[in-house]
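A single chain, nothing else alongside it, follows as structure tokens in the form predicted alone.
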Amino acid sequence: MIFLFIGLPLVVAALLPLIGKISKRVLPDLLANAVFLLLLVLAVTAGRQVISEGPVLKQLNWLGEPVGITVAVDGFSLFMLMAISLLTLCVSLYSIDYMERYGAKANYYALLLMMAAGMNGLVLVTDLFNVYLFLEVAAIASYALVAYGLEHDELEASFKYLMLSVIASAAILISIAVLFGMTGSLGFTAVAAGLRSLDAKFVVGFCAALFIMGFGLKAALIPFHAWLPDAHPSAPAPISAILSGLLIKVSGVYALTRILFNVFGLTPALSQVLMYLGAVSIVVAAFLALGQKDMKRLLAYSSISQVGYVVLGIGIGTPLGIAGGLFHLFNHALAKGLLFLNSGSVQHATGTRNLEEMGGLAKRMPVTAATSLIGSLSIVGVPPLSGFWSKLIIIMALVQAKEWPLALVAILASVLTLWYYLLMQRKAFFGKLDEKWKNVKEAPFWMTASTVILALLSIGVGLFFSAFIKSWIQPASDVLARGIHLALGSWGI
């Protein structure tokens, strides 16, 4: 069953261009959304199995012979699978109406399924080479999707994203090659055991630096963020939601934390590096977001800032910090996916992303305005929405770890976040309605439905945060926390 997370979207992605020759709209819409719904059902089913029986490990076989791909579902990978399945389904539903103006919907869904397969594969595999392989599968699909409209800005942003991503991939591949040369293995467990049997502190430091640079660029942490403010605004709105809500976290944060915690073990030095990278990203990106007039560009800089919170929380290395970081990862996926979809709804209705040209749209688009407000307040950290609890847990973990300056940074940056989100809401949705928008209508049904689902999830997770943390966050946090004990015992710290 686990291999369906990878194989099913890849098979359907291969068939969709042919199906598109028969039906340009109805069949691609039905088939793609049915696959994403099935993947969500599979994630829930896998979750029940992991909760009742523990981690599941499977070896791929082909014609009775084992193939060099082993996949595993533990608490961390299950948590990521749930996030991927939820957001990709909402994005796919949104695309039914939104992608009508682009045409070639079968090709679009094929690329979206390919990206989902790459992300699912990345969180399931148990060796370094296949991490790199599925990282590239997701990345190749994302390059094409950023440039999907074939406009000048989209092509330029995609090319910039491609060039910088190649640098990141090269750094990651060099680090994998060095580790293979040192240990003769690629599996997480085997590499970890090999490094601990050698006096390899220098090699670990060198490889960790390459991984931080490579995955940090994938996650768009400052100073590795240059590609994101162009790629996210230029891409179609549903792709912006996937890139910001999922891809930078899966190919950046997940991959980095999985390797640093479960292969190297999180040492105090690595913990400090992660915390300060996160803190710098939080502050610098928040100030950059303040000066933006382009709605999607503001959201792009906000993504960098909020990923900083995730990395800051995980970098603390305490169980509370890790839980807060992972919880914020999920909350940001919901809220930022929602906000990027809403930005697409506004652009679909008005033809512009410039906040200075908007105003009063809540009178014509009340559902979009309401869901946008919910997403904004969740990211800011207003109770009882889900984002409040994850930020609170991160700040509590910083105080518990006696990281007082970083706790103050996290609090003050939330004030900046509130500032620029209130500005966005005021400029776009409140105030006097401009005469040129008097005929604007609410977004079509599927676009509105998907944003309502994400808004309700942000509210629901916030109201029942304790149960959510216990059932989904804690098992993921426990997987990473084991890496702390591994490091402290093995490196003589």
Second form
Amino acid sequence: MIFLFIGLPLVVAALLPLIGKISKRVLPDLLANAVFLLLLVLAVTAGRQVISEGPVLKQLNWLGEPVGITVAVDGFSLFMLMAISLLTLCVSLYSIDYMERYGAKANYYALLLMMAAGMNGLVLVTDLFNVYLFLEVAAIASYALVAYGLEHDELEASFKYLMLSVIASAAILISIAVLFGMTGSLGFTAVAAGLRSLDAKFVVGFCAALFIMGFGLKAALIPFHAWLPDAHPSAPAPISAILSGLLIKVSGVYALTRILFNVFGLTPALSQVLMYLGAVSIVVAAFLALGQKDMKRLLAYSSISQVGYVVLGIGIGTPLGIAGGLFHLFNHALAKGLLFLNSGSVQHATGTRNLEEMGGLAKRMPVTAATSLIGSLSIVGVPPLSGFWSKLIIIMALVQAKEWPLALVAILASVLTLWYYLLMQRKAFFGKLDEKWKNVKEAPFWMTASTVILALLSIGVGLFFSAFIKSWIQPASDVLARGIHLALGSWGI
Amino acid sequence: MIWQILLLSGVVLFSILAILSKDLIKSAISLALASLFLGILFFQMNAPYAGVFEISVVAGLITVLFMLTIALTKAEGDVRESKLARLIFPLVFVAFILIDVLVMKGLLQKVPALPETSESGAFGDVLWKQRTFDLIGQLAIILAGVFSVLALFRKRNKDE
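Next up, can you give the form predicted together with its partner chain of this protein, since the form predicted alone came first?
So here's everything in the complex, that chain up top.
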């Protein structure tokens, strides 16, 4: 069943260009959305049963013979699968109307499915080289999707993204090669065991530094962020939503924490590095966001800042900190996905992303304005929206770990976040309606529907946060808190 | 040993040429030569499969692709390269060599001989039976590449 998460999107993606010859719009729309819906249902219902007894290792059987394809499912990977399926479904619903003007829908959905398959694969594998492979699958699909509009800016942004991403992949690959040389193995379990028996602190430090650089580039942590403010705004809005909401977290944060926590084991030094990288990202990116006039660019800088919160939370290393970081990861995926989709609706209606030209759009686009306000307030951390609880947990964990200065940074940066989001809201949606926007209409049905779903989820998760934490976040943070004992113990050697 | 050092110097030399040369064709040929030397090194060090792939794919196929692309495109306007790039490369290169010498020396002393694990075995065995998942991943990468090419080189239909 778990193999469907990788296999189904791959197979459907391979068929889509052929199906696109028969039906240009309806069948690709239907098929892609059906796949994402099915995966979401599987993750929420059947996935929970698979790990009811703890983490499991699954091997694929082909015609009764076991094949060398093994995946591991535990609380962390299932949580990520759920987040991926949920946001890709909303984005795919949104694309039904939004991608009409780009043309070649079948091809677009094929790339979207490939990206989803890459991300799903990445969270399920148990082997360093497979991590690299699926990272590349998702990345290659995303380069093409960023450049999907084929305009000059988009191609340039995609090229910049490609170049920096290749540097990241090279760093990751070197580190994997060194680890293979040291331990003679690539599997998480064997590498963890090998490193323990070798007692090679220097090498572990070297590899960890390369991983932090590589995955840090993928996650766009400051100082590795140069590509993101170009790439994310240039992509079509649904793709911006996936890139900012999911891809930087799956190929950056997930891969980094999985390897550092479950294979290397988190040392106090590593924990400090992660926390300070997170804190620097939070503050610097928040200041950079303040001066932006392009709506999507502002959101992109905000993504860097919020990923900083996630890394800061997880970097603390205490169970509370990890839970806060993961919860914020989910909340930010919902809210930032929502905001990028809204920016797409605004661009769809007005043809501009420049905040200075907008104003008073709330009168013409009430649903977009309302959902955008909910998304903004959730990221800022206003109760009872979901973002409030995750930030609160991160700050509580920092106080509990006696990291006073960092706790202060996290609180003060929230004020900055509030500032730039209120600026965005005021410039875009409030104030007097400009004469030239008087004919602007609300976005089409599927575009508004998917933003409403995300806004309702932001409110719902905020209201029932304790139940959500208990059923999804706790199992995930337990996995990380167990460190290398997870790889050595539950998966067995 | 002396052969290996000569070959390795060839790899480094032609790689530098590939980066510094202004003519794209010369760049592509230097890259092919660098990977040819690397391929021979692989043979020398008892890794025939790696050698075959290196020479046939990197030195052969990729060079052909580069040549085709260069032949099909034409220079459009003068793009001025900043002088800074020329200055930075030697600096980065020296820094890289220094780090390489320092780190690798430390690493090599600590690297144990590769333990005989279940992953060792005949090449085909390893590829088909133990690393099956990699094949799926590679298949996915090729598919993603094909779709990317289809998407980026599609004709934009204005009516759609």
